[in-house]
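Next up: a single chain in structure tokens, the form predicted alone.
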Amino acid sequence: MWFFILAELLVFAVFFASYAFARSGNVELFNHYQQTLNRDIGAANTVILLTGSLFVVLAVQAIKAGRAVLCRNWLLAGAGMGLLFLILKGIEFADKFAHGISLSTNTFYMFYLSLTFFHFMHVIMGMIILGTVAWKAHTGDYSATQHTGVETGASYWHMVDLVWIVLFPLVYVMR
């Protein structure tokens, strides 16, 4: 899993570097269209993902204490935060698409849509992982002495969160 997480982080790092390079050649365009993004939703999504990560940390602590049901519940709460993130991001996407914005609108929107959709897909994968781990906790596959799967799923979720912590200020805030 660590190899997979590091590979994913490398892909996002290349994406972020490409964004920064393209932005350096089109500062006015990027600054102008960045103002069309909904920073409130972006900030709310940041809080949502951080809250989801807190829930996942609590799930790991619960399983280490031998509390599989509590672990399952915290994992499902973390996945629920992922769902809330997807709903808000979906509202943002719907607004952009309703205004005729697409990957071909301009360089800024190409990066915005590509980066955020790629992250969107990773949130979905994270929710699937958390759901699977929650199910395994529910069926007794994890315990205080055998909880590597919970920690592994948590690591993936934290990677998704970390990427957003870089993506949000890079795309929505930094000028």
Second form
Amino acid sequence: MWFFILAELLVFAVFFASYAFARSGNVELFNHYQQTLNRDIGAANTVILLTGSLFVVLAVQAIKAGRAVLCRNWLLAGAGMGLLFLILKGIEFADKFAHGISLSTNTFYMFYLSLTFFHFMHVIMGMIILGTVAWKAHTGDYSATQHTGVETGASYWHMVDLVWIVLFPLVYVMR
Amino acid sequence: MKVWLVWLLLVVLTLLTWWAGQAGYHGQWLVLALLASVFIKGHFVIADFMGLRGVAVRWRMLVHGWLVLVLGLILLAYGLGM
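Structure of the form predicted together with its partner chain, please, following the form predicted alone?
What follows is the entire complex, opening with the chain shown before.
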């Protein structure tokens, strides 16, 4: 899983660098259209993902203490934060689409839509992983001494969080 | 550091980022401040949330190295655009 996580991080690194270097040739366009983004939703979604990450850390602490039910509940709470993120991001996307904005509108929106949609898919993947790990915690597959699956699933979720920590300031605020 | 305190620090830095955007700040000092903020946030997520604080340096450096690489490339690109 760590190999997979590092590979994912490298893909996002290429995406972020491409955004930043594309911007250096179109500074005014990027600065102008960045102002049309909903920073309130962007910031709220950052806090939501951070809170989800906190819940997942608490899930790992719970299973290390041998408390599988508590671990399952924290994992489900973490996945719930993921769902909240998707709902807010969906509202943000719907607003952009209602204004006729698409990948072909301009270079800024091409990066904004593709980067955030790519991350959106990773949140869904993270929720599937957390859900699967929660189910295995529920069925007694993990214990205080055997919980590698919980830690690995948690690491994937934190990767999704780490990527957004870079994405929000870069795409929504930095100019 | 206690995980709740780490979460609180991350949220405060996020709110400062949001505030900087709302206040209309821009330019080299904002870019540097935001990159520093992302580095601090990324460091705590890697060390305390991912739990890499206690593991071998070579593993921790892989993820920290990713963070430094990304922030360095962004700094370079924004420098070119100024």
